[in-house]
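Only one chain is given next, in structure tokens, and it is the form predicted on its own.
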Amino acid sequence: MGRLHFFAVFSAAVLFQFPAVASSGNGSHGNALPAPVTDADYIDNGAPDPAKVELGAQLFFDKILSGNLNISCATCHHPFAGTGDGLSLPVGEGGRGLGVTRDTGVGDDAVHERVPRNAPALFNLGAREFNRLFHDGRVQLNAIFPNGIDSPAGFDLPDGLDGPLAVQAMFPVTSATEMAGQPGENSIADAAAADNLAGSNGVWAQLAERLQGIDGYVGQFVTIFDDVNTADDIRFTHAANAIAAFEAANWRADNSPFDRFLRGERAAMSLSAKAGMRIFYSPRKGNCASCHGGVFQTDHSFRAIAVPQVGPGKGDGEFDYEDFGRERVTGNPMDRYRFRVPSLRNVAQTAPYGHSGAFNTLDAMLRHHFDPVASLYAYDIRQAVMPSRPDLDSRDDRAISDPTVRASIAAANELSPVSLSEREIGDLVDFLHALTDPAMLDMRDDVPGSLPSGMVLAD
């Protein structure tokens, strides 16, 4: 059979076996191929106000939003690290440097602990279906709350937020380990420790006051927002809306080889990637689409897949070093160790993997899925990527070294073992690489040249 004829037959067979769903953006879950992504899948049809996007970029990279003026949103979600930081667990407020070169700081300014969960990638979060955010989904749609969104602020969440992505941007600035700092170090950290987020001298009011004092920001807020006429009208909700617009516009990633294949460009993917696609969507093979179905390769559910618990945890369990995941939001013990199923767009760029960043390579994370319990019991914490400091290192493996905790994580696992050959695994990896949008391979233009605050961009 000639090569071109074989290719045509192979492509047709793939499409025949796995037909696309009727329309995009419907969050379809089954094992069918999704329809191509379109502008309609996104808020504002994927075209936020460019001026708001520019303002959001500046705010995203500006340390003015941190309590001690030493960290920005971009520190843990940098375009040079696939909108993450390249670490298993972030080194938040008090650390120095970017990405895998970041250290834990020195002296009194050193970090008190690692941030408990891996910094998730931010691709495609401007799509309408991304309405549950954070690893445990603690920001989610709920009509009884202001803005129709449930969040850690409950009924104290201010009005005027554009959606879940803007709501998400309200909270890293309130975390002692992420951006606020420790009590006694600054007034924002003190407000955060007192759980004063929305009060007159709360975290958000103090940050808004900082922005009100910077002429280069004030002019932009006045121009962009209809309800801002003077500096005094600026609220942190405006900043959160701008940050969300930046993330939605700049990190829309839907022109991968897989996207182009779905749009009819049959030569966009390699033969091995197409073979991997068949494994991914086959219920009898990988069955990956049972969780990673839909337009963006996620069904937005919460699953327990026995990912090892690395790091300080979230203060759960008898000894406070566990992370109960979704249970922390729902209060339902059946949700213990369940975490949000991530989108797989640009997944090859977003290592390490898992809510705790336990797996440093895509291959290791993939193989964990094939037998999660065996992988959990065989786990070697040395594959985690974190700057070493003796006191922090001593806490990193407490949960995974506790036989009772490890057995509980194993018992909660929801994935059945899968058997694939090495060639099939290789094909599956090739398909996952085909989910990378080439535009996301060079994101240098996402970094603003300067900031109205005058603060330096580099750590």
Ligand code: HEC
Second form
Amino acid sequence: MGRLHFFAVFSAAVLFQFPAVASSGNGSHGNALPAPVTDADYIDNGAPDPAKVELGAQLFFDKILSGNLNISCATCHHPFAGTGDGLSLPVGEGGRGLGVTRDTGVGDDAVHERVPRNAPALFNLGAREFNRLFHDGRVQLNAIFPNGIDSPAGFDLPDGLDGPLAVQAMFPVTSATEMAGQPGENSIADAAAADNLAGSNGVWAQLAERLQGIDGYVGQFVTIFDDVNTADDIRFTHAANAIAAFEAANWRADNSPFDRFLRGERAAMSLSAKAGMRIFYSPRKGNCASCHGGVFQTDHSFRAIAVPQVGPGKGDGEFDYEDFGRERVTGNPMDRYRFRVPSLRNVAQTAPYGHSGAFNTLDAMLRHHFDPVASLYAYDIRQAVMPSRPDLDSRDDRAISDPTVRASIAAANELSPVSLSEREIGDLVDFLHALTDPAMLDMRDDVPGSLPSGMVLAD
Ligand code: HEC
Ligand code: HEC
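In place of the form predicted on its own, output the structure of the form predicted together with the ligand.
Below: every chain and molecule of the assembly, starting with the one above.
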């Protein structure tokens, strides 16, 4: 029934050269063209308080939020790398440098392990419909938890967070590998290792204390937040709210040729991009919109598409080197190897692709989609982009070279093969490029000139 209905809508859309189909509530999904994005799709109607955004920018780039003062959010989500890091898997605290130049560090400070998942791009996360974050959706709406949001902190999550994006910002600082450091190295890392996030001497209280001691920050917090009158009132939740405001404001990306086309500028897209759009939205051709439907090319569901498991994994499976994806959140074995369907906005800028960064080019990621199981078996890990270190390298291919694991990932695949001509593939790629908002091609202005903490901005 549902499928027939979509098909009817779709055929009509083809006949009338794709008039935008009106959104039904939270965005139209499935194989119909979405309605154009509007301000109303975003929290605060897309216009958060500029002072809060400015504070958030500073915090996002400030290593003061890391245990060992050596890494910021921007290290893994940099404007110079499409709000990611250009690597298959990030190099967390202890590494040196930015993007693909980053190394694994030296001596006692060197990284202990790779971060097990690809750093996603942060575009449009201020839109209300992005209410499940992380590749497995472990930050998601759920009325029984504080702020109405489930997260790794469960009931320990403090109140006062603006939404899922602010909730997310509470967590990188608690991860040993990402920002906190190893136990014994600093007191924040010790608290993180003891799972003391929200306690009186927990990770969040210690970070708030650091901010309370920096005059250039205190003044801003007092001005922006009604419930902050003195330095002592600053909580890490205020910082998280400011960071979320910055991410939402600066990385709203809804002025691509595709957006302009949907708003009625028929000439905004090239003929080949329009041909690619038809393939993308056609159930008989690309069938992409059956998962990448909706305003931002995602229906926010979790699907298994047999992307190779590169890197150390999340500690799942018999030998700990697997990543069970969505099952880690739901506990349901049906969800094993399912990962979140990502938005495809600015996707041409966000290589490498997949939850483990397995594919280094858009072309390779697409060809994986066309025959997922064959691609899984043919996978060559040499395309993964990460700084080499023998002990880390030796753990990167354990899952993909384990025949049992590979067979399980293949068996879980839900993506049917697709057959397209080379010309159609070229058109599809042109369509994906038409999802790039030109404002996101030059994001140098996102980098603050200096930081109240006096920390350097170089990596
Ligand atoms: C060491 C690299 C690293 C650092 C530092 C880092 N992140 Fe991330 N970020 C990641 C990775 C990897 C993921 C995906 C993790 C997962 O899905 O399990 C992620 C996910 C996210 C997401 C979710 C995006 C989505 O679409 O679901 C947001 C938002 C985000 N990070 C913001 C931040 C902020 C804010 C900070 C600083 C407080 C930060 N990150 C620090 C690597 C990093
Ligand atoms: C069955 C659902 C499904 C269909 C159909 C589908 N995809 Fe995907 N796609 C996914 C999932 C899930 C991922 C993420 C996989 C992962 O992280 O391991 C993904 C990832 C991607 C990525 C990489 C994005 C990134 O940031 O890493 C691109 C590009 C992409 N898909 C394009 C397409 C195109 C083009 C089509 C149509 C030919 C298509 N997809 C059809 C589910 C689907």
